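One chain comes next, on its own, written as structure tokens: the form predicted on its own.
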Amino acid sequence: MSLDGRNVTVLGAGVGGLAAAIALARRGARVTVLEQSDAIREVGAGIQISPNGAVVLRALGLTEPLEHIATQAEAVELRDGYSDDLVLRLDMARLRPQQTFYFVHRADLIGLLAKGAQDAGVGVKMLHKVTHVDLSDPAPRLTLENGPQIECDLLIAADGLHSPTRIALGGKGTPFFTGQVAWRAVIPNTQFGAIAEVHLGTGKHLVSYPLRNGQWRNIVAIEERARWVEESWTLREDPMQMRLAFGDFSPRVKSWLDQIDDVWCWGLHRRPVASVWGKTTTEGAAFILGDAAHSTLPFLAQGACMALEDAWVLADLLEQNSDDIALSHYAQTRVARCQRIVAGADSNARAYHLSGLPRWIGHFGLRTMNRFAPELAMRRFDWLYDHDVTRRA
């Protein structure tokens, strides 16, 4: 089915929603994005864009502006959090010179996508918070917080972890707490090299990498906790809590934490990958993407990349097929891959937080691989990074 002139409503002006809006508008659709906040902005800090996400930004014509705001990654290093000793180095620049990995500030990426959407003719309506989605016939209907209802032809819901669209599709309503709490902050950067460092500890780890041409250093610290923590991204916390949690880490890590004056804290919640990714009605259709379909732990740095993949795949399918065929192919294309990514992130969470003998054995194995066959470590991720949703079979 041609998208030319078709009215599309996108819920959410995040990475997935804006990418989908651009992809659909460039295929001829008339796209309106509904955003619940009063402006398109993103609190937060750093985000990683691996090659599978970068190819989507390239296909959207955004590589040049991306390279102005992002830092190209050289390597990822796993380090012992207590001694700072190197455990494993994934040298992307040397082992994957044909691929590009980026570190970018989340706000900068949102700004880039918002500009791309504007250039593509996408309309954006702020202060439009959707509280209920009705997917009964004849067409998808949205209820806004302030009362009005909106009927949609084609609804694309990038409406996050608490997606009312997923609930309307019959999905589980309440995300579960994963037992992980994260702090995030940025500090001035005084180190050279575009390297992401993962400092491993027992029941916790800390990730750091440069942002904004090396001017800033992104800090994300994860700790296992039994108690429930609210899943908001906008909870402030006393930096001393983070310093105490990582007080036994290396002096270099503690020197970073000592510089933090402003820190955000959030509990990591998720739901299983959705079994239903959309629905067609007699006069319309609705689809979900991003966290609404497959929230994940951040330990493969794939949240944004998964949403970018979803956006491109869905726009491509809708351009070539009727809504019902697009829906069938969309689920077939995305479910298995997203399940594998979510499982991989869960596995990394366990591996990063080992203790006792399993920790010693695991680190010994990684050090051995790092010394004798570092390329094998990179090959483990070929299935992830080599995937190009923009290349048609």
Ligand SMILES: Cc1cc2nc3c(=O)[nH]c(=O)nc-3n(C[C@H](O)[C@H](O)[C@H](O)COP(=O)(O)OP(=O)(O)OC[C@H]3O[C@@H](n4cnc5c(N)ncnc54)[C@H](O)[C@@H]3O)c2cc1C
Second form
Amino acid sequence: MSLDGRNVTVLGAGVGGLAAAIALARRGARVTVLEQSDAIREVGAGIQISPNGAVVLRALGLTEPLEHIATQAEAVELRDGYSDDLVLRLDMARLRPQQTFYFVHRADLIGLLAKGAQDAGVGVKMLHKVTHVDLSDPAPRLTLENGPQIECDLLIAADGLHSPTRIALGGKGTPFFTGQVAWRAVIPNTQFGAIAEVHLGTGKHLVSYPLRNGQWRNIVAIEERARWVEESWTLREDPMQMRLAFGDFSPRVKSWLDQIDDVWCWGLHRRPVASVWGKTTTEGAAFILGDAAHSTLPFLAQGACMALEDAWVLADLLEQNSDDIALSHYAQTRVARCQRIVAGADSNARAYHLSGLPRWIGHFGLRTMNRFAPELAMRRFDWLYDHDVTRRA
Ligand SMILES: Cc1cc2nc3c(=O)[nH]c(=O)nc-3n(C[C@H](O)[C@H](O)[C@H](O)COP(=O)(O)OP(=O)(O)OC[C@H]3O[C@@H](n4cnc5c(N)ncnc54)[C@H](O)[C@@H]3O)c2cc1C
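Having seen the form predicted on its own, please provide the structure of the form predicted together with the named molecule.
Time for the whole complex; same chain goes first.
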């Protein structure tokens, strides 16, 4: 079915929602984005966009502005958090030609997508919080917090972890605590090189990479915790808590933590990958994408990249098929890939946080691969990074 002139409502102005809005508007749809916040902004710090996400930004025509705001990664290094010794280096020079891996400030990425949406003729309505989603016939209906209802021809919901649309699709259960908390901060950078460093410890790890032309350094520190008691899902913490938690790490890591004045702590929650990704009604259809469909631990740096993939795949399918066929192809195409990525991130949580003999054996294996078969280390990610949803079969 053609998208030309079709009215589309996108719920959520995060990475997934804005990317979908651009992709649909570029295919002729008349797109309106509804966002609950008063302004398009992103809290938090940096985000890594691996080649599978970068190809979508390229297909959306955003590579040139992206190159102005992002840093191209040279390598990702795994290090022993206590000694600072190198365990494994993934050299980005070993990526395939045309593949790029970026570090970007979240606010800059959202700004880039918001500008792209505006240029594509997308209308964005802020302070539009949806409190209820009704997916019964004839067409999807949204109830806004301030009262009125909106009937949608086509609803694309990129409404995040707590997605009311996923609940309307029958998605059961509230997000569960993964046993991991994350502190995020940005400090001035004094190091050369566009390298993401992952410092591994027992029950914890810390990721750091440069942002904004190397002026800033992103810090994400993760620690296992048995419970997350706060009702809200973010918590402002005394930086001293973070310094204490990583007090046994190397002097270099501790020098970064000493510079942090202001830090927030997130309890990392997720839900299983959705089994139902949308619904058609007699006069409309609704689809979910991004964290609404597959929230994940960030240990493969893929949440936003998956949202970008979803956005492109869905727009493509909707342009070429009836809503029913688009829905069945969408779920078929996305479920297995997203499950594999989410499982990979879970498995990294275990591998990064090992203790005792398993840790020694794991690090020995990675060091050996680093020394004798560094190419192999990179090729282990081919299934992830070589996946180009913008390339037609
Ligand atoms: C510590 C950490 C590090 C990460 N690092 C990376 C990384 O390096 N690379 C990567 O790819 N991913 C990373 N991620 C994951 C990534 O941030 C998310 O997966 C991604 O932002 C999801 O995008 P989204 O558009 O699906 O949802 P969101 O970004 O959550 O956007 C949802 C939007 O919908 C709006 N909304 C929600 N409900 C309503 C409503 N009822 N009415 C109106 N509006 C609504 C929200 O306000 C929000 O703007 C990381 C995550 C964490 C926690």
